[in-house]
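Below you'll find only one chain, the form predicted on its own, shown as structure tokens.
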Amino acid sequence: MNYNTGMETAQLTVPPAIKQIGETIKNAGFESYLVGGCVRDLMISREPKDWDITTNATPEEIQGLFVETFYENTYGTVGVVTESEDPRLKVVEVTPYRIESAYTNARHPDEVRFSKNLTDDLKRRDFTINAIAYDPSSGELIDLHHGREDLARRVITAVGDPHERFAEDALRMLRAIRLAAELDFAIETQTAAGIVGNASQLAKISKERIRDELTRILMSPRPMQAIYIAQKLGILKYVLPRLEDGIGIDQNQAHSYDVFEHLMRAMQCAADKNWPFEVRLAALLHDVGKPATRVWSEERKDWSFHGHEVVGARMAKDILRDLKFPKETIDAVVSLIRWHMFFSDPDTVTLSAVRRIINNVGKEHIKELLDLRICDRVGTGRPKEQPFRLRKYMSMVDEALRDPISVGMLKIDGTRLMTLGEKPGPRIGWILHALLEEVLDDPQKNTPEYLENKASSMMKMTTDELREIGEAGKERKSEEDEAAVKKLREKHHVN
């Protein structure tokens, strides 16, 4: 068919198992076009995530061209199974042409009907720049709705009508603002009038789906962009309501920001460093408790926020929840939340109390905490993110966390000392001691086959030679700690 206006041609790099499908729909008399996500980041030298053809040709008929697919759901979309290695590859989805009716859960068309025209196709997709189709066999384009014009501007723009397009799916406006954050590009003026105009329409929408769109945000290069963006429209009360809390909060003299603006800050500072997805949530929501605790206080003249961190941990779960979070990504996030003021004065901190923090989120949530609170001090305005009292504290985690030098390293103990034939007393540990030191000198003797036979020969010498190398082993083992802890400490220009 020819599709008349919008028709041009180009070369597109696609992977063979994507033009072995679409030539196998071809060759059984059928139309095939790569459309979507994947035709719009081909376009701008971007790879795309996953893949997805569009076809004149019935799910039965789709089917019956391949030896593997499943055809699970009510929207005509037929999974095929290809030999790639590729996981985004394994699986590619093709879909007929659809006509959708309306969308009364401002969601999901109550009904969809297969079409054998591309253009009812395009027509029912979200923005200009995923309604672009292509055919890799021919190189033959067809953007009927401008698509390439607003990649070329760099902008989102609604296919048609944006109420229609908004009305019919709600979390289309939370994804325009996704995609504005992954890709750069701004929203255009009547598509961004149409998402204040359809805003509380994503009221509809699961927690699941918003959920979704927002950790995709998150994990944008921008995401501090999306989420003002997300206020400025009028949907992030649908999505991060208690964020809003925080606009024209203002803090105490150490913040140059109100409390919304230094989440966002502290937020893009983790995004900015492409730290973890819990380091960026937690550096969002780590100061949501604030609005709730600010006091003034007329002695120092100035807001305070005490326990801000532990009821902002109980609404962090409380919005994480709502949300439909794993309870695993709840707990990290509220727990770095939870203990993210745990700073002290370097001159008086402990190994001891350093010791508590990382029992209380986890050895494998400690470097998330010190993130966040590099995010949190970014966000303040700031210039230096790591002054010396936080590298003090970096310092004392990792010689916290590291394994102490000690006779448990042995691949040998007093248990087995005693079944060798030695007898209980202080002469085991004299001879462990002796052991150590031998293996600092030389990790390779650390074997159980080379200590039992050192150590069967030290049982035949006297107390007294077997006190002398016992001390002497003390004596390196001390020797041995204070360098590695002098090491950490230069790492961290803390000497």
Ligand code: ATP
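Positions refer to the first chain, counted from 1. Remember, it's a predicted structure, so these values are computed and weren't measured experimentally. For the two forms, the rigid core is made up of the largest set of C-alpha atoms that agree within 1.5 Å on superposition. First, how it differs from the form predicted in complex with this ligand.
- The Cα position of D413 differs by 2 Å or more between the two forms after fitting on the rigid core.
- Superposition on the rigid core between the two forms places the CA atom of D272 less than 2 Å from its counterpart.
- For K423, a C-alpha deviation of 2 angstroms or more is recorded between the two forms after rigid-core alignment.
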The other form holds:
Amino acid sequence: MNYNTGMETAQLTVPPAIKQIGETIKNAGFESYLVGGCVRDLMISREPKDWDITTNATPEEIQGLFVETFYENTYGTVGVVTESEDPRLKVVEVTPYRIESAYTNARHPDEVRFSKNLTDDLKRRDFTINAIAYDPSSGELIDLHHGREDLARRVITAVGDPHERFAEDALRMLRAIRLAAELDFAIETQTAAGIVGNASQLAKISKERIRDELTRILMSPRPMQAIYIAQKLGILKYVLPRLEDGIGIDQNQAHSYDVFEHLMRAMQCAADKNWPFEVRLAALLHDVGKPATRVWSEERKDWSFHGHEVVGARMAKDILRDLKFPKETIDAVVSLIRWHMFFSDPDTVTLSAVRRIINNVGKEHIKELLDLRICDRVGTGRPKEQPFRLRKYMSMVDEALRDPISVGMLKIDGTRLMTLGEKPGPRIGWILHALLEEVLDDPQKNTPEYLENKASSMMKMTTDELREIGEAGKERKSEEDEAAVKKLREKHHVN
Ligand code: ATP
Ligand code: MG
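If the structure you just shared is the form predicted on its own, then what does the corresponding form predicted in complex with this ligand look like?
Now the full complex is given, and it begins with the chain already shown.
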């Protein structure tokens, strides 16, 4: 079928494994086109996340053409397994042309209807930039909704009437904002108006689908822009309603921005540094308890937010549970928020206070807590740049996490010495420290056999002789331990 008045072509680089599938379908007498995100990404030199093929063949006909396929959904999508080692090319989704059918609930189509016509399939797609079809074997390009123009203008435009399209499936509104954040595109005016008009429909969308889009927004390079737009267009209150409570909530004098903007900037800092998802999410929510805890202090003539980290941690737990985030994510983010006010002045903090914080937030999250502190500072708009002091604190964290040099490292202990015949008392400590000195000189000697042998001969020594080598061992241990700490501080450049 000829879908264009004049045939247009393009030369896009498509992996051989993908091209091959299209050729197999075409050789059997069907049509086959790449479509959706992969064509969009190829045209803007972005690496496609996955590959989708659309065809006039039925699911059964598609299955008949390939050795290994699976078909276990109601959308007609057949997974074709390729021989490629690349996980992104391993399974290619081949879907028959579909036609838009009636929607109820602003969610899923009531039934899936197949079509023999590519035109129908492109019409049901969400945005013009996602509705371009491409045949890599002929170079034929079918762009009935002017997706290329929108790619060039860098705008997200709904296919057809935006009001109708968002009323059919409310998730598309969040997809628009997510795509804009990922691609650094704007949302076209009528499309944006369609979002404003349908925002409340998002309440009908499942929390899991909202969570997945929110996750991709946070992992994009521009989450701040995306959340601002979501707020402006009226859909933020269906995604993270408690965030809006921070709008217009002024803070104390250390801050330039209200609570909402502070959270945005802190989250953007985490994205700019390419920090993990948990840090971005914690940065976005860390002060969510501030609006509820704000109190004016006449004495200091300033606002205070006592206990906002406790209230905020509780609120974050409810918010993230409601969005069905996995338990590990919730636990990590809630604990980062709970402890984000930790005291970090390296001049006055003690090693045991540092140990307590590590204990509270967990060894595996302490680096994230420090990252969150950096985001928090940057997000004030008046960051006191203190890289030296944070490095010093990090060095203390390493020191607290380190296993100190001690007789505990030995493959022998006091109990064993007693079963070998030594009596309880100071001699045991001296023997162990003398053994430790040997092991520090030559770690190869740290075996039960060697140490037991050596201990047996030491046990024959007089108490004076033992005291001498034992005390020497203790001194050596302290020196080595100090040297280890010194090395660690050098690593952080804080010496
Ligand atoms: P990416 O793969 O980078 O997430 P994508 O645009 O390919 O982006 P997918 O979720 O893989 O997104 O969807 C593939 C295609 O299916 C889209 O490009 C679009 O044409 C169509 N599509 C996906 N979701 C919808 C929807 N809710 N409404 C209409 N069309 C959709
Ligand atoms: Mg895709």
